[in-house]
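First comes one chain, alone, set out as structure tokens in the form predicted alone.
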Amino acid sequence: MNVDQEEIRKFQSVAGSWWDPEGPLKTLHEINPVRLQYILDGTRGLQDLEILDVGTGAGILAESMARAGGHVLGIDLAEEAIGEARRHARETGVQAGYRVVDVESLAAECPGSFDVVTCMEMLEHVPDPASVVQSCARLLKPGGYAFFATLNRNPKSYLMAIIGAEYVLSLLPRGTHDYEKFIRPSELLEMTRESGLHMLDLKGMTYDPWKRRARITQDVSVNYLCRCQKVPAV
């Protein structure tokens, strides 16, 4: 499988505190409203859409998309995180489903099944991100939308996303990111093109650690998001 077991261990270790808004993944809670709004703006609403969240963890984004009216399936290979996602969904009554399965296997199982596929902050944690992008495209219905969020690879992103966020400000657990796995926008653009996706939009996302608030910008030098559409077969 397209998986780094060390990455899985990292996220298993924080599974029990995933839903703690003041815990080790507090920044994820704080950027989630911005991620959700970007998706809502890019789809004009999620009501009754079939949605897949790839690399869902314990389901922070998946639950918010389900609350927005989508029929959501979240997938991840971190079993303890999926366990927390299921537990939280039961406790809150949110109708979201979860599976422990890799995206490549799911793409072989049910291609063309989803109106929207999201893959946020996940591509920089796998050995072969192009394979993930290709599988996301395969899972989409023609004309469906894929959303990706990841980190640019340059000195500024190393300074801010690793040194600043992990070691100086402790916004994330140390060792969360590996700079060599960061992905330049041009590289992601090539992956999407080769997968039959047309990139419609590319935006940056900045985070203010003092105000604890994120926003969408035009600056893609560190964190960035993109919206793609599956090109219908001719």
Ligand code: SAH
Given for the second form:
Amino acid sequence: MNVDQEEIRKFQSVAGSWWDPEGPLKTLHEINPVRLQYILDGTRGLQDLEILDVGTGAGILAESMARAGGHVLGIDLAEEAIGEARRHARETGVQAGYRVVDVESLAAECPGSFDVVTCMEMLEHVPDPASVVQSCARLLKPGGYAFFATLNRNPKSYLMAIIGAEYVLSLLPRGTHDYEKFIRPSELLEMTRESGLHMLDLKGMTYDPWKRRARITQDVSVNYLCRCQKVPAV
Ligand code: SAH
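Alongside the form predicted alone that was just displayed, please also present the structure of the form predicted in complex with S-adenosyl-L-homocysteine.
What follows is the entire complex, opening with the chain shown before.
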């Protein structure tokens, strides 16, 4: 299976405080409004769309997409995070479904089922990100949209995302990210192309640790995100 158990263990260990806005995953809470808006702008709304969130964790993005009217399924291999996602959805009354399943198996089970597939801050944690991108593409209906967000790989992203975020500012637990697994936009572009996805848009997501807010920018040197469309069958 395309999974690094050490990565899963890291996320399991913080599952209990996933929804704490001041907890170890606080930056996910802080970037969520801007990435949700990016998705809403790129789809012209999510009302009644079938949506899959890959590497959903305890559902920060999944719940926000469900609140926006989407029918959301979140998948992850961290069982305790999925447990936390279900518990939180019960508490808040948000209608979102969750499963512990790998994206490759789900793609074999129900290809062509989703209008939108999101996979954010996850690709940099898997051994074979190209396989995840390909499975996301398979899961989309023709003409459907995929959204990916990850970290670029260069000296600046090493300084900002690892040294700055984990060691200087303690925004993230130490060891959250592994520089070697960061992905250049050109590499992601190649993965999407090979999967029959057309990248329509690529933007930077710049996080201001003092204002504790993110913005969408043209600067893709550290965090970035993109919108792709599954090439409709001809
Ligand atoms: N996408 C969520 C969570 C990001 S944290 C958000 O942005 O809010 C990264 C998530 O990827 C964790 O929940 C981790 O368990 C999950 N993950 C890592 N490797 C995975 C794999 N091979 N398959 C599915 N999920 C994985």
